[in-house]
Amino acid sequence: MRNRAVAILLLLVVLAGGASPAPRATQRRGRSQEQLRVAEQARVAEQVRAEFLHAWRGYERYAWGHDALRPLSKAPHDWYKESLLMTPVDALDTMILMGLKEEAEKTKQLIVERLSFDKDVSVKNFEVTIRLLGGLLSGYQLTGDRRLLALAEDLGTRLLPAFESPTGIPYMYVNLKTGAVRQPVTNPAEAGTLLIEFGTLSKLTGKPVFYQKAKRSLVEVYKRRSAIGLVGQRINVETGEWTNRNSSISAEIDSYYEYLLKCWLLFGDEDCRRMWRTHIRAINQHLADDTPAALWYGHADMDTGRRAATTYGALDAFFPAVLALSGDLRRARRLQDSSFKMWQLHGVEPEELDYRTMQVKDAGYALRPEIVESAYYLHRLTGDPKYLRMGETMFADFVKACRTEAGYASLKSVVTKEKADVMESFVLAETFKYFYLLHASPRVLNFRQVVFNTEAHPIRKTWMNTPPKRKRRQA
């Protein structure tokens, strides 16, 4: 009878807690896991920027000044025939979030000092948009040097007759000087990803036209998508027509769709909205090849919906991180899944896959950095640490295939790894800056409160209003 009333008296202790020597060591264990994974991720961090610094250092030694490094070669190259500074501006902003102080003011004092844009060249508004502008507005952000937002309200102003044709979408070129244009034929996606910058630029300055310029492109693009919801590869600016209707969410059209769904979210704006709504709906509905073993997005005709290609590459990578940030997480994680099946193939993505036969139609890497912002963008999402380790394979294949003695190299082909003799800005924008952000502490930059432009420039809403809220499906 003693024994039993002992029995009864230990069940009461442990029910009660008294006794949890198990759970407390369980703990301990967590936390210990907890801390080898934040270490491991504050080494590949460390790593990411160890070589962002050996590619910035060979641009320093071989191409100061120029827009770019041959890294082959070791020899500058600039786009037009005089420097607007291309890897300088988009590179300031990396190197500030990666806490890279001396380059950083090293940097941002070339840029004040010797950047100009009274020049007499033709230049391609969407380029010069994405990684100038854009570069200029992050950098004045983060530093809060008035000079730099002076320099980006000046190309603004000058990139503005581009927008002067019978439809009110932009010329391709337009000359900085003379405000010549050229180039009626152009595409959805550049002219539909210019609101961010020119938008921030409008509410920075407190000038409108730089938001109205940009928000009637896009309206105009919008309001010739065919009956079923999809636009076209190119049109031309001059009669509204559209020149090639294959539509996809690839090259040509891709960061269109993107700025939609990014300018509602930044601005409030509800037309944005209400267009991202009317277009994810045709792209999941005559895009999407969804199947149980995988989700890609191939070409289909504009007015039909009838498929014209199952291709999906580089460019399309970027797709899982709009999904994503959507909200639309289900499908986001499985074209991330498919994407990283691309990179699997060869070590390294192509620039084009036929997802249908798994064969490589165009074998090169142009340093591309998409699917590593999709990773990015999944993981602050999600909190899923496999996205971590996606990019930590991505990040060693990277280095293997791409290194050089005075940067990184872009890829003739993936199959062979043979090297060309290119090393564009946005390798130092985008690819350095998501794999670093996708290991670093989330105190570097807080995602929730920056909006990326479609060359990875965060963006803050310092202006008044507050955004929409991001709304999140379950993964």
Ligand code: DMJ
The other form holds:
Amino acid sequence: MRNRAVAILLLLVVLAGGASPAPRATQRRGRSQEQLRVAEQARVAEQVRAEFLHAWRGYERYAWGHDALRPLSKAPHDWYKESLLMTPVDALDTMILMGLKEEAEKTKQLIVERLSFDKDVSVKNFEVTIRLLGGLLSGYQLTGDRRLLALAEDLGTRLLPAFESPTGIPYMYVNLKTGAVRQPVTNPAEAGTLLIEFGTLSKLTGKPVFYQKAKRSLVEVYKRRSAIGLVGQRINVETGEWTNRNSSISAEIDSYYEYLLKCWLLFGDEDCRRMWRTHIRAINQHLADDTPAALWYGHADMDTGRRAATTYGALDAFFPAVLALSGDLRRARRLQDSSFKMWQLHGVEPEELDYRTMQVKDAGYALRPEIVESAYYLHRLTGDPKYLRMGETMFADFVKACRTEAGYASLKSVVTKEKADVMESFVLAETFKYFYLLHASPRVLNFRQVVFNTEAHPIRKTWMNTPPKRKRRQA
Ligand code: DMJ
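With the form predicted alone done, generate the form predicted in complex with 1-deoxymannojirimycin (DMJ) in the same format.
Zooming out: every chain and molecule, the one shown earlier first.
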């Protein structure tokens, strides 16, 4: 009996190909194919790095010390009356990850010597948080330079008055010198995309106030969800009333959902996990348009769930990354296929598409990163080389359509490929970073040890207590 069992086992092993080693020639072929694949990826990563440098050199030459470069007129651009060094702060960790040591050191010097938040300017809380606070915190974690943390703490402290509203949801703008606030109508994305940065600041400074304020804002938005579990597009921070009840995963809401999931992963915050779970059920029930042919996410009335629009766009393309991170690889893969279909319609994705008719609704392309971000997450979480091929195609299209003499330019239209004189700082913080990380060796950054803020600044949990397990787990 025992002999028979051993014989069957041996037979199974042989059938599975486990006992007899593959012939040497096959092994050699396998190995050399793998070597070719690695070499090809290294070549693409190197090309991405060279193109990043091209854009950075343009900034250095024509806009040094300013917020951004105008890539067609080769002129500087500042968001407010004085520069807040948006591009250098946003780009610093990309340079570090790409191993651009000299550029990173020069940029860090510029930041520590010239950046001051003691300015009489009214800034957008959300943008300054995700780009500057996020960039300073990841820069600090990557360099250990405490001057970057000091700048982050100063900025965080100056942003705190924004939260002094009757609901605790922040006003859209706050003056960095006086603390004066303005614009009481905000949206879930601006109110709910703050906790990674403010929470990390609390953990690194030992001052709980930052975590508390940003968490309260997230919770106050959640508390105002509809009976079917959706949030609207605009909310008044003084009355707590929705002023626009359109619901989607798109602009003005998008990263509110992203932060619920990520704050659970980064801080182990169980409230965030519960809120994420409630919302993702509602999103899949009321916003998903799920047919055997494709998966898309549209817009609906937050109370009735009635479909309001069948539009999806460049911003929505972040969602496969979030789905994948939550463990829902099946939906993530299908949605990424849809996003890529959208990209391939005109060889660069439009800002907005009607997925029912496949007609472009808004033809602009702001050099957005989301679709590349999702390819990177999916490749890291599935190992499927299809996402590398996607990345290569998109990068070739991106260079062909958007490269200029001085850097990279947004497109007024993906149909005509006419360029616009805009190079947002997120191109250097996110788009190039995700293209690079997708193709570079995984050793450049341990994907499982970081949580990216919505501006692609990787945050490491350097403080104590155990992170929740995130390997292939349904959150
Ligand atoms: C970036 O500033 C952030 O990724 C934000 O969450 C959405 N918009 C841009 C990129 O498209």
